[in-house]
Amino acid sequence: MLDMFSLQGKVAVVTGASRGLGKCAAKALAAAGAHVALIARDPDRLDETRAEVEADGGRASVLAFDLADETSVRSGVAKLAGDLGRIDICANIAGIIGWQPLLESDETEFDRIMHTNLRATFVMSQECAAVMRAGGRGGRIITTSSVLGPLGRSKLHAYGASKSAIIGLTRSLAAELGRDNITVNCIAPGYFMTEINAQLQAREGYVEAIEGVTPMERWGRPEEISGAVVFLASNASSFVNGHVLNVDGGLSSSFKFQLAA
(Lines of atoms letter the chains of each structure in order from A and count residues from 1; the text may use other names and numbers.)
(Lines give C-alpha, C1' and ligand atoms only; values in the text may rest on other atoms or scores of the structure.)
Protein backbone atom coordinates (compact mmCIF):
# COMPACT_ATOMS: atom_id res chain seq x y z
CA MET A 1 0.00 0.00 0.00
CA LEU A 2 2.72 2.47 0.93
CA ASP A 3 4.33 1.86 -2.49
CA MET A 4 1.55 4.01 -3.94
CA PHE A 5 3.16 7.04 -2.30
CA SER A 6 6.67 6.31 -3.58
CA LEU A 7 8.23 8.81 -5.96
CA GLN A 8 11.33 6.77 -6.73
CA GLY A 9 12.68 7.58 -10.20
CA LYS A 10 10.55 10.73 -10.53
CA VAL A 11 11.69 14.30 -11.17
CA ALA A 12 9.83 17.05 -9.34
CA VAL A 13 10.08 20.77 -10.08
CA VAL A 14 9.24 22.88 -7.04
CA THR A 15 8.83 26.65 -7.09
CA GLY A 16 9.24 28.72 -3.95
CA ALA A 17 11.65 26.09 -2.66
CA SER A 18 13.87 28.51 -0.75
CA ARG A 19 11.52 29.00 2.21
CA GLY A 20 8.22 28.24 3.90
CA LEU A 21 5.76 25.82 2.38
CA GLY A 22 7.80 25.46 -0.81
CA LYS A 23 10.86 24.34 1.10
CA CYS A 24 8.84 21.83 3.11
CA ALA A 25 7.18 20.55 -0.07
CA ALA A 26 10.54 20.05 -1.75
CA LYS A 27 11.97 18.17 1.22
CA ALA A 28 8.88 15.95 1.39
CA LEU A 29 9.01 15.07 -2.31
CA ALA A 30 12.70 14.26 -1.99
CA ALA A 31 12.05 12.09 1.07
CA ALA A 32 9.49 10.17 -0.99
CA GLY A 33 12.20 9.42 -3.56
CA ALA A 34 11.99 12.17 -6.18
CA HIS A 35 14.90 14.17 -7.53
CA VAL A 36 13.78 17.72 -6.74
CA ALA A 37 14.64 20.71 -8.91
CA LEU A 38 14.54 23.71 -6.60
CA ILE A 39 13.38 27.04 -8.04
CA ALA A 40 13.29 30.50 -6.44
CA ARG A 41 15.09 33.82 -6.82
CA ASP A 42 17.71 33.51 -4.07
CA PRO A 43 20.50 31.04 -5.02
CA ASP A 44 22.01 31.06 -1.54
CA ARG A 45 18.79 30.04 0.13
CA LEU A 46 18.18 27.42 -2.55
CA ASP A 47 21.62 26.00 -1.78
CA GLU A 48 20.57 25.76 1.87
CA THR A 49 17.49 23.78 0.87
CA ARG A 50 19.58 21.52 -1.34
CA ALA A 51 22.01 20.90 1.52
CA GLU A 52 19.13 19.91 3.80
CA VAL A 53 17.67 17.59 1.17
CA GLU A 54 21.02 15.92 0.59
CA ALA A 55 21.72 15.65 4.33
CA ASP A 56 18.53 13.61 4.57
CA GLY A 57 19.69 11.32 1.77
CA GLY A 58 17.73 12.97 -1.05
CA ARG A 59 18.73 14.36 -4.43
CA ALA A 60 18.31 17.95 -5.55
CA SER A 61 19.43 20.51 -8.09
CA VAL A 62 19.13 24.29 -8.01
CA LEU A 63 17.97 26.80 -10.61
CA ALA A 64 17.55 30.41 -9.48
CA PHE A 65 15.36 32.82 -11.44
CA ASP A 66 12.47 35.23 -11.01
CA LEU A 67 9.13 33.52 -11.64
CA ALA A 68 7.66 36.84 -12.75
CA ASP A 69 10.01 36.75 -15.76
CA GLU A 70 8.25 34.62 -18.39
CA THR A 71 11.37 34.16 -20.51
CA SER A 72 13.30 32.85 -17.51
CA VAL A 73 10.52 30.41 -16.65
CA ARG A 74 10.37 28.96 -20.15
CA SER A 75 14.13 28.68 -20.58
CA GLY A 76 14.51 27.33 -17.04
CA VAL A 77 12.05 24.49 -17.57
CA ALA A 78 13.73 23.64 -20.89
CA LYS A 79 17.11 23.48 -19.14
CA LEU A 80 15.77 21.24 -16.38
CA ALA A 81 14.14 18.89 -18.87
CA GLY A 82 17.37 18.72 -20.84
CA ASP A 83 19.59 18.19 -17.81
CA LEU A 84 17.35 15.71 -15.96
CA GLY A 85 15.75 13.98 -18.94
CA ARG A 86 12.17 14.19 -17.68
CA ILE A 87 9.72 16.11 -15.51
CA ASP A 88 7.06 14.10 -13.70
CA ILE A 89 5.83 16.56 -11.09
CA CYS A 90 5.37 20.32 -11.22
CA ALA A 91 4.64 21.79 -7.79
CA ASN A 92 3.76 25.47 -8.05
CA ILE A 93 4.18 26.58 -4.44
CA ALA A 94 5.70 30.06 -4.80
CA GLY A 95 3.55 33.05 -3.99
CA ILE A 96 3.66 36.60 -2.69
CA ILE A 97 1.18 38.78 -0.82
CA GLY A 98 0.63 42.51 -0.59
CA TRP A 99 -1.71 44.60 1.55
CA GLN A 100 -3.06 47.81 0.02
CA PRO A 101 -6.31 49.69 0.65
CA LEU A 102 -8.23 50.02 -2.62
CA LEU A 103 -7.75 53.75 -3.03
CA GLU A 104 -4.03 53.43 -2.35
CA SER A 105 -3.52 50.46 -4.68
CA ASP A 106 -1.42 50.83 -7.79
CA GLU A 107 -1.21 48.81 -10.98
CA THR A 108 2.49 48.05 -10.55
CA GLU A 109 1.91 46.20 -7.27
CA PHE A 110 -1.22 44.52 -8.64
CA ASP A 111 0.67 43.28 -11.69
CA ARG A 112 3.63 42.09 -9.59
CA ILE A 113 1.39 39.88 -7.48
CA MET A 114 -0.66 38.59 -10.40
CA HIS A 115 2.44 37.79 -12.45
CA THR A 116 4.17 35.93 -9.62
CA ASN A 117 1.16 34.04 -8.29
CA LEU A 118 -1.01 33.43 -11.35
CA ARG A 119 0.91 34.01 -14.56
CA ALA A 120 3.97 32.11 -13.34
CA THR A 121 1.75 29.17 -12.35
CA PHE A 122 0.24 29.17 -15.83
CA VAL A 123 3.59 29.37 -17.64
CA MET A 124 5.25 26.77 -15.38
CA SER A 125 2.32 24.40 -15.85
CA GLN A 126 2.27 24.97 -19.61
CA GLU A 127 5.97 24.26 -20.02
CA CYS A 128 6.01 21.25 -17.68
CA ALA A 129 2.87 19.81 -19.29
CA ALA A 130 4.59 19.96 -22.68
CA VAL A 131 7.51 17.94 -21.30
CA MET A 132 5.18 15.45 -19.61
CA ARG A 133 3.08 15.00 -22.75
CA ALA A 134 6.17 14.48 -24.89
CA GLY A 135 7.48 11.87 -22.44
CA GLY A 136 4.24 9.91 -22.63
CA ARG A 137 4.36 8.89 -18.97
CA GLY A 138 1.73 11.29 -17.64
CA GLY A 139 2.46 13.55 -14.71
CA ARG A 140 1.25 15.57 -11.78
CA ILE A 141 0.75 19.33 -11.64
CA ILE A 142 0.06 20.89 -8.25
CA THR A 143 -1.04 24.49 -7.84
CA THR A 144 -1.39 26.55 -4.68
CA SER A 145 -4.40 28.69 -3.91
CA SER A 146 -5.38 29.79 -0.40
CA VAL A 147 -8.15 29.53 2.14
CA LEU A 148 -8.96 33.00 0.76
CA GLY A 149 -9.25 31.70 -2.81
CA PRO A 150 -13.05 31.38 -2.72
CA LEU A 151 -13.49 34.26 -0.25
CA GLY A 152 -12.96 38.00 -0.19
CA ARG A 153 -10.63 39.81 2.19
CA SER A 154 -10.24 43.52 2.72
CA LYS A 155 -7.05 45.07 1.29
CA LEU A 156 -5.95 41.86 -0.42
CA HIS A 157 -7.31 42.63 -3.88
CA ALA A 158 -4.49 41.30 -6.06
CA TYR A 159 -3.70 38.36 -3.79
CA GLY A 160 -7.34 37.32 -3.53
CA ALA A 161 -7.84 37.69 -7.28
CA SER A 162 -4.75 35.61 -8.04
CA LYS A 163 -5.72 32.83 -5.64
CA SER A 164 -9.29 32.69 -6.93
CA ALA A 165 -8.00 32.54 -10.49
CA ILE A 166 -5.63 29.69 -9.64
CA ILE A 167 -8.61 27.54 -8.68
CA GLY A 168 -10.23 28.22 -12.05
CA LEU A 169 -6.94 27.61 -13.85
CA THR A 170 -6.50 24.29 -12.03
CA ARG A 171 -9.89 23.01 -13.11
CA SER A 172 -9.42 24.13 -16.69
CA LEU A 173 -6.02 22.44 -16.94
CA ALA A 174 -7.43 19.28 -15.34
CA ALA A 175 -10.19 19.15 -17.94
CA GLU A 176 -7.69 19.41 -20.80
CA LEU A 177 -4.76 17.34 -19.58
CA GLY A 178 -6.57 14.40 -18.01
CA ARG A 179 -6.58 12.49 -21.30
CA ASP A 180 -2.77 12.57 -21.19
CA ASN A 181 -2.78 11.04 -17.70
CA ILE A 182 -1.61 14.40 -16.35
CA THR A 183 -3.60 15.31 -13.26
CA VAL A 184 -3.88 18.88 -12.02
CA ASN A 185 -4.90 19.56 -8.43
CA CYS A 186 -4.76 22.48 -6.05
CA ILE A 187 -3.76 22.84 -2.41
CA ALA A 188 -5.47 25.66 -0.51
CA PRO A 189 -3.50 26.36 2.68
CA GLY A 190 -4.91 28.16 5.66
CA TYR A 191 -2.78 30.21 8.02
CA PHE A 192 0.70 28.76 8.46
CA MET A 193 3.62 29.96 10.56
CA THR A 194 5.77 30.95 7.57
CA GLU A 195 7.76 33.99 6.52
CA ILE A 196 5.08 35.20 4.14
CA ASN A 197 2.80 35.62 7.17
CA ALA A 198 5.39 37.26 9.41
CA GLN A 199 3.81 40.68 8.93
CA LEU A 200 0.45 39.32 10.03
CA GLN A 201 1.92 37.54 13.03
CA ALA A 202 3.52 40.82 14.16
CA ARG A 203 0.16 42.59 14.37
CA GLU A 204 -1.17 42.72 17.91
CA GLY A 205 -3.87 40.13 18.49
CA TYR A 206 -3.71 38.64 14.99
CA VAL A 207 -2.25 35.28 15.96
CA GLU A 208 -4.91 34.86 18.60
CA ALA A 209 -7.65 35.97 16.19
CA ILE A 210 -6.74 33.28 13.66
CA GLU A 211 -6.56 30.68 16.41
CA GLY A 212 -10.03 31.78 17.47
CA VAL A 213 -11.67 31.11 14.10
CA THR A 214 -9.74 27.91 13.28
CA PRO A 215 -11.38 24.76 14.71
CA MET A 216 -7.98 23.32 15.64
CA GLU A 217 -7.25 26.60 17.46
CA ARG A 218 -3.73 26.99 16.13
CA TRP A 219 -1.77 27.99 13.04
CA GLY A 220 -0.41 25.33 10.73
CA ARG A 221 3.18 24.19 10.94
CA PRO A 222 4.97 24.39 7.54
CA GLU A 223 5.78 20.68 7.52
CA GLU A 224 2.05 19.91 7.72
CA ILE A 225 1.76 20.67 4.01
CA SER A 226 4.02 17.69 3.23
CA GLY A 227 1.46 14.90 3.24
CA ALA A 228 -0.90 16.72 0.89
CA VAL A 229 1.91 17.43 -1.58
CA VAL A 230 3.21 13.85 -1.63
CA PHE A 231 -0.33 12.47 -1.98
CA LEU A 232 -1.14 14.67 -4.98
CA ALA A 233 2.27 13.94 -6.55
CA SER A 234 2.02 10.15 -6.20
CA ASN A 235 0.06 7.23 -7.62
CA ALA A 236 -2.08 7.33 -4.49
CA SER A 237 -3.99 10.19 -6.17
CA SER A 238 -4.07 8.68 -9.67
CA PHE A 239 -7.83 9.32 -10.13
CA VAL A 240 -7.94 12.65 -8.30
CA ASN A 241 -8.14 15.47 -10.84
CA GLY A 242 -9.31 19.07 -10.67
CA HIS A 243 -9.63 18.89 -6.89
CA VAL A 244 -9.02 21.67 -4.35
CA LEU A 245 -7.60 20.22 -1.15
CA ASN A 246 -7.99 22.54 1.84
CA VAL A 247 -5.18 22.25 4.39
CA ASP A 248 -6.42 24.78 6.89
CA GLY A 249 -7.34 23.14 10.18
CA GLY A 250 -11.02 23.27 9.23
CA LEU A 251 -11.21 27.05 8.85
CA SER A 252 -12.87 27.02 5.42
CA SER A 253 -15.52 24.44 6.30
CA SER A 254 -16.84 25.81 9.56
CA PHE A 255 -18.24 28.89 11.27
CA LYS A 256 -16.41 29.38 14.54
CA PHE A 257 -16.07 32.38 16.77
CA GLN A 258 -15.35 32.98 20.41
CA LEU A 259 -17.58 35.02 22.67
CA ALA A 260 -16.02 37.31 25.21
CA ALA A 261 -16.05 35.83 28.70
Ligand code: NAP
Contents of the next structure:
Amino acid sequence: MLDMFSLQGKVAVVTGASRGLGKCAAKALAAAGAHVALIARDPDRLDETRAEVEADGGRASVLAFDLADETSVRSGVAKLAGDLGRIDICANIAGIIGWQPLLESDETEFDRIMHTNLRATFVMSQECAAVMRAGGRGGRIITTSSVLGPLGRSKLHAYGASKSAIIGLTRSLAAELGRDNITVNCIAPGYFMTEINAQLQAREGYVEAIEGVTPMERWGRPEEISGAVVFLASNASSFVNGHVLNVDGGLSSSFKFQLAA
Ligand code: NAP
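Switch from the form predicted alone, shown above, to the form predicted in complex with the ligand and output its structure.
What follows is the entire complex, opening with the chain shown before.
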Protein backbone atom coordinates (compact mmCIF):
# COMPACT_ATOMS: atom_id res chain seq x y z
CA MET A 1 0.00 0.00 0.00
CA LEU A 2 2.69 2.52 0.94
CA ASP A 3 4.39 1.83 -2.43
CA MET A 4 1.81 3.99 -4.17
CA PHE A 5 3.19 7.03 -2.33
CA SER A 6 6.80 6.29 -3.31
CA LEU A 7 8.53 8.80 -5.58
CA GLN A 8 11.67 6.71 -6.00
CA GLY A 9 13.33 7.50 -9.35
CA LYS A 10 11.22 10.63 -9.94
CA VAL A 11 12.41 14.20 -10.47
CA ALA A 12 10.37 16.97 -8.85
CA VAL A 13 10.74 20.67 -9.61
CA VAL A 14 9.56 22.76 -6.66
CA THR A 15 9.11 26.53 -6.71
CA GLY A 16 9.11 28.51 -3.48
CA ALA A 17 11.55 26.01 -1.99
CA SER A 18 13.58 28.58 -0.06
CA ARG A 19 11.12 28.77 2.85
CA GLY A 20 7.59 28.17 4.10
CA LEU A 21 5.25 25.74 2.38
CA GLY A 22 7.50 25.21 -0.65
CA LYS A 23 10.41 24.21 1.55
CA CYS A 24 8.25 21.71 3.45
CA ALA A 25 6.89 20.38 0.17
CA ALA A 26 10.39 19.91 -1.23
CA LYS A 27 11.57 18.09 1.89
CA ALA A 28 8.52 15.81 1.80
CA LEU A 29 8.92 15.00 -1.90
CA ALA A 30 12.60 14.19 -1.28
CA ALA A 31 11.72 12.04 1.73
CA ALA A 32 9.32 10.10 -0.53
CA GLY A 33 12.25 9.39 -2.87
CA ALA A 34 12.26 12.16 -5.51
CA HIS A 35 15.31 14.13 -6.57
CA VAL A 36 14.09 17.66 -5.91
CA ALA A 37 15.09 20.72 -7.95
CA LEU A 38 14.73 23.71 -5.65
CA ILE A 39 13.67 27.05 -7.16
CA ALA A 40 13.34 30.53 -5.64
CA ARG A 41 15.35 33.78 -5.81
CA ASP A 42 17.45 33.52 -2.65
CA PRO A 43 20.38 31.14 -3.32
CA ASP A 44 21.51 31.03 0.31
CA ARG A 45 18.15 29.90 1.60
CA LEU A 46 17.85 27.39 -1.24
CA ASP A 47 21.22 26.00 -0.14
CA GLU A 48 19.83 25.66 3.39
CA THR A 49 16.91 23.63 2.01
CA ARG A 50 19.30 21.49 0.00
CA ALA A 51 21.44 20.87 3.09
CA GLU A 52 18.36 19.80 5.07
CA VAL A 53 17.21 17.47 2.27
CA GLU A 54 20.66 15.90 2.05
CA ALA A 55 20.94 15.58 5.83
CA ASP A 56 17.72 13.54 5.67
CA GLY A 57 19.29 11.27 3.03
CA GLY A 58 17.62 12.90 0.01
CA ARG A 59 18.93 14.37 -3.25
CA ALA A 60 18.51 17.98 -4.34
CA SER A 61 19.67 20.56 -6.91
CA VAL A 62 19.40 24.32 -6.56
CA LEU A 63 18.52 26.85 -9.24
CA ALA A 64 17.94 30.46 -8.19
CA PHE A 65 15.94 32.71 -10.50
CA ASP A 66 13.05 35.15 -10.54
CA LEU A 67 9.81 33.42 -11.54
CA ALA A 68 8.40 36.73 -12.73
CA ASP A 69 10.99 36.70 -15.52
CA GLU A 70 9.66 34.43 -18.26
CA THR A 71 13.02 33.98 -19.99
CA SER A 72 14.61 32.77 -16.75
CA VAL A 73 11.77 30.32 -16.19
CA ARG A 74 12.04 28.82 -19.66
CA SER A 75 15.84 28.53 -19.60
CA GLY A 76 15.76 27.30 -15.97
CA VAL A 77 13.42 24.41 -16.75
CA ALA A 78 15.44 23.53 -19.86
CA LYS A 79 18.63 23.42 -17.77
CA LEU A 80 17.03 21.22 -15.11
CA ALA A 81 15.59 18.85 -17.69
CA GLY A 82 19.01 18.62 -19.36
CA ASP A 83 20.90 18.09 -16.11
CA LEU A 84 18.46 15.66 -14.50
CA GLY A 85 17.23 13.89 -17.64
CA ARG A 86 13.51 14.07 -16.84
CA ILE A 87 10.83 15.98 -14.95
CA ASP A 88 8.01 13.98 -13.40
CA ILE A 89 6.54 16.48 -10.94
CA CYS A 90 6.15 20.25 -11.19
CA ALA A 91 5.08 21.74 -7.86
CA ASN A 92 4.24 25.43 -8.29
CA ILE A 93 4.22 26.69 -4.72
CA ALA A 94 5.93 30.11 -4.82
CA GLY A 95 3.70 33.11 -4.33
CA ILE A 96 3.54 36.67 -3.07
CA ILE A 97 0.82 38.81 -1.57
CA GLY A 98 0.16 42.55 -1.55
CA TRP A 99 -2.47 44.70 0.14
CA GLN A 100 -3.57 47.91 -1.58
CA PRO A 101 -6.83 49.86 -1.58
CA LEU A 102 -8.19 49.89 -5.13
CA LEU A 103 -7.96 53.67 -5.57
CA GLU A 104 -4.33 53.70 -4.42
CA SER A 105 -3.30 50.75 -6.58
CA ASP A 106 -1.07 50.86 -9.58
CA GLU A 107 -0.61 48.46 -12.45
CA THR A 108 3.03 47.81 -11.59
CA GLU A 109 2.13 46.12 -8.30
CA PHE A 110 -0.84 44.36 -9.91
CA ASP A 111 1.42 43.00 -12.66
CA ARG A 112 4.12 41.96 -10.17
CA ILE A 113 1.66 39.81 -8.25
CA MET A 114 -0.02 38.39 -11.35
CA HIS A 115 3.32 37.58 -12.99
CA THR A 116 4.76 35.87 -9.92
CA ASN A 117 1.66 33.94 -8.92
CA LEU A 118 -0.26 33.26 -12.13
CA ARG A 119 1.95 33.81 -15.14
CA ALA A 120 4.87 31.91 -13.60
CA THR A 121 2.57 28.97 -12.84
CA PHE A 122 1.45 29.02 -16.47
CA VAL A 123 4.97 29.22 -17.91
CA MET A 124 6.43 26.64 -15.47
CA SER A 125 3.56 24.25 -16.22
CA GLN A 126 3.93 24.75 -19.96
CA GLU A 127 7.68 24.06 -19.91
CA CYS A 128 7.40 21.09 -17.56
CA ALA A 129 4.45 19.61 -19.48
CA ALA A 130 6.53 19.71 -22.65
CA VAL A 131 9.30 17.73 -20.95
CA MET A 132 6.76 15.29 -19.45
CA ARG A 133 5.02 14.75 -22.77
CA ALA A 134 8.32 14.18 -24.57
CA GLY A 135 9.31 11.64 -21.89
CA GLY A 136 6.07 9.70 -22.44
CA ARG A 137 5.81 8.71 -18.78
CA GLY A 138 3.03 11.08 -17.73
CA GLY A 139 3.52 13.50 -14.89
CA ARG A 140 2.07 15.54 -12.10
CA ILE A 141 1.55 19.30 -12.03
CA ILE A 142 0.56 20.87 -8.72
CA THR A 143 -0.55 24.47 -8.42
CA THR A 144 -1.18 26.58 -5.33
CA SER A 145 -4.26 28.70 -4.84
CA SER A 146 -5.59 29.77 -1.44
CA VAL A 147 -8.63 29.56 0.76
CA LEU A 148 -9.19 33.03 -0.71
CA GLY A 149 -9.15 31.69 -4.30
CA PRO A 150 -12.93 31.48 -4.68
CA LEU A 151 -13.58 34.37 -2.24
CA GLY A 152 -13.09 38.10 -2.18
CA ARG A 153 -11.15 40.08 0.39
CA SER A 154 -10.91 43.83 0.71
CA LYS A 155 -7.65 45.37 -0.61
CA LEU A 156 -6.48 42.00 -1.92
CA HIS A 157 -7.67 42.32 -5.52
CA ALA A 158 -4.45 41.28 -7.29
CA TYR A 159 -3.76 38.34 -4.98
CA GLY A 160 -7.41 37.24 -5.13
CA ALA A 161 -7.46 37.53 -8.92
CA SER A 162 -4.25 35.50 -9.22
CA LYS A 163 -5.42 32.76 -6.85
CA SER A 164 -8.86 32.55 -8.45
CA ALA A 165 -7.28 32.36 -11.89
CA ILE A 166 -4.91 29.61 -10.76
CA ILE A 167 -7.97 27.43 -10.09
CA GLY A 168 -9.24 28.13 -13.62
CA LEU A 169 -5.80 27.46 -15.06
CA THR A 170 -5.55 24.17 -13.14
CA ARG A 171 -8.89 22.92 -14.43
CA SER A 172 -8.16 23.85 -18.03
CA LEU A 173 -4.70 22.25 -17.98
CA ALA A 174 -6.20 19.14 -16.37
CA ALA A 175 -8.74 18.94 -19.19
CA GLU A 176 -6.02 19.23 -21.81
CA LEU A 177 -3.22 17.10 -20.37
CA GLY A 178 -5.18 14.20 -18.89
CA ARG A 179 -4.86 12.17 -22.10
CA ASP A 180 -1.05 12.31 -21.64
CA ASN A 181 -1.45 10.89 -18.13
CA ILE A 182 -0.32 14.26 -16.80
CA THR A 183 -2.60 15.23 -13.92
CA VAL A 184 -3.01 18.82 -12.80
CA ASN A 185 -4.33 19.55 -9.32
CA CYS A 186 -4.39 22.52 -7.00
CA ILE A 187 -3.75 22.88 -3.29
CA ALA A 188 -5.68 25.64 -1.53
CA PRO A 189 -4.04 26.38 1.82
CA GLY A 190 -5.83 28.06 4.67
CA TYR A 191 -3.83 30.09 7.18
CA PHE A 192 -0.31 28.78 7.86
CA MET A 193 2.36 30.33 10.03
CA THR A 194 4.85 31.40 7.34
CA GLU A 195 6.60 34.60 6.29
CA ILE A 196 3.96 35.53 3.71
CA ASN A 197 1.61 36.61 6.47
CA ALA A 198 4.17 37.66 9.09
CA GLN A 199 2.77 41.20 9.10
CA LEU A 200 -0.73 39.90 9.74
CA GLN A 201 0.46 37.66 12.56
CA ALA A 202 1.98 40.73 14.19
CA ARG A 203 -1.36 42.61 14.21
CA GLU A 204 -3.01 42.49 17.59
CA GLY A 205 -5.81 39.93 17.70
CA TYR A 206 -5.18 38.59 14.19
CA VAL A 207 -3.81 35.18 15.19
CA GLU A 208 -6.77 34.65 17.52
CA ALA A 209 -9.26 35.88 14.90
CA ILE A 210 -8.08 33.23 12.42
CA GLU A 211 -8.22 30.59 15.16
CA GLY A 212 -11.76 31.75 15.83
CA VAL A 213 -13.02 31.16 12.28
CA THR A 214 -11.11 27.92 11.67
CA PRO A 215 -13.00 24.80 12.82
CA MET A 216 -9.77 23.24 14.09
CA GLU A 217 -9.21 26.44 16.09
CA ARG A 218 -5.57 26.83 15.10
CA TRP A 219 -3.27 27.87 12.25
CA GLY A 220 -1.67 25.29 10.00
CA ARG A 221 1.88 24.19 10.66
CA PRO A 222 3.93 24.48 7.41
CA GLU A 223 4.81 20.77 7.43
CA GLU A 224 1.06 19.97 7.30
CA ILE A 225 1.17 20.74 3.57
CA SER A 226 3.42 17.70 3.05
CA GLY A 227 0.82 14.93 2.90
CA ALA A 228 -1.29 16.72 0.29
CA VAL A 229 1.74 17.42 -1.89
CA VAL A 230 3.07 13.84 -1.78
CA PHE A 231 -0.43 12.49 -2.43
CA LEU A 232 -0.92 14.66 -5.51
CA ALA A 233 2.64 13.93 -6.73
CA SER A 234 2.38 10.15 -6.40
CA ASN A 235 0.52 7.17 -7.84
CA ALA A 236 -1.84 7.40 -4.88
CA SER A 237 -3.65 10.16 -6.80
CA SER A 238 -3.47 8.45 -10.21
CA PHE A 239 -7.12 9.23 -11.12
CA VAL A 240 -7.37 12.58 -9.34
CA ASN A 241 -7.32 15.36 -11.94
CA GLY A 242 -8.52 18.96 -11.95
CA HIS A 243 -9.16 18.86 -8.23
CA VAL A 244 -8.79 21.65 -5.68
CA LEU A 245 -7.64 20.18 -2.37
CA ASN A 246 -8.30 22.46 0.58
CA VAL A 247 -5.72 22.14 3.34
CA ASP A 248 -7.26 24.59 5.74
CA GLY A 249 -8.55 22.96 8.91
CA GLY A 250 -12.09 23.25 7.52
CA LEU A 251 -12.03 27.03 7.08
CA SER A 252 -13.39 27.07 3.51
CA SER A 253 -16.22 24.64 4.19
CA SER A 254 -17.74 26.24 7.23
CA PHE A 255 -19.19 29.43 8.63
CA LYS A 256 -17.83 29.51 12.12
CA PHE A 257 -19.29 32.34 14.10
CA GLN A 258 -18.10 33.19 17.57
CA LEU A 259 -19.45 35.85 19.86
CA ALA A 260 -16.76 37.79 21.65
CA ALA A 261 -16.31 36.51 25.19
P1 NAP B 1 6.50 32.37 1.95
O2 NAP B 1 7.00 31.76 3.18
O3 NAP B 1 6.51 33.85 1.80
O4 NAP B 1 7.33 31.72 0.72
C5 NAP B 1 7.14 32.19 -0.59
C6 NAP B 1 8.13 31.48 -1.50
O7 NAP B 1 7.97 31.96 -2.83
C8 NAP B 1 9.57 31.72 -1.10
O9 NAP B 1 10.30 30.54 -1.28
C10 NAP B 1 10.03 32.78 -2.10
O11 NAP B 1 11.42 32.69 -2.30
C12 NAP B 1 9.25 32.36 -3.35
N13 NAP B 1 9.10 33.45 -4.28
C14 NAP B 1 8.38 34.60 -4.11
N15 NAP B 1 8.51 35.40 -5.18
C16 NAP B 1 9.33 34.75 -6.05
C17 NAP B 1 9.84 35.06 -7.34
N18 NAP B 1 9.55 36.21 -7.97
N19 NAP B 1 10.66 34.17 -7.94
C20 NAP B 1 10.98 33.00 -7.33
N21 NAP B 1 10.51 32.65 -6.11
C22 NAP B 1 9.70 33.51 -5.49
O23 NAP B 1 5.01 31.92 1.65
P24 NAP B 1 4.26 30.51 1.89
O25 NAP B 1 3.33 30.66 3.00
O26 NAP B 1 5.24 29.40 1.89
O27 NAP B 1 3.38 30.46 0.57
C28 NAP B 1 3.51 29.44 -0.40
C29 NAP B 1 2.28 29.48 -1.29
O30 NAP B 1 1.13 29.19 -0.53
C31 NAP B 1 2.02 30.83 -1.96
O32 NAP B 1 1.60 30.61 -3.29
C33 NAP B 1 0.92 31.42 -1.14
O34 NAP B 1 0.12 32.34 -1.86
C35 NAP B 1 0.15 30.17 -0.77
N36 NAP B 1 -0.68 30.35 0.43
C37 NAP B 1 -0.11 30.50 1.65
C38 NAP B 1 -0.92 30.67 2.76
C39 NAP B 1 -0.36 30.83 4.15
O40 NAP B 1 -1.13 31.09 5.10
N41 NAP B 1 0.93 30.70 4.37
C42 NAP B 1 -2.32 30.70 2.62
C43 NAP B 1 -2.86 30.54 1.34
C44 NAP B 1 -2.03 30.36 0.25
P45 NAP B 1 12.43 33.91 -2.56
O46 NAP B 1 11.94 35.08 -1.76
O47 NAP B 1 13.74 33.36 -2.16
O48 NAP B 1 12.34 34.17 -4.04
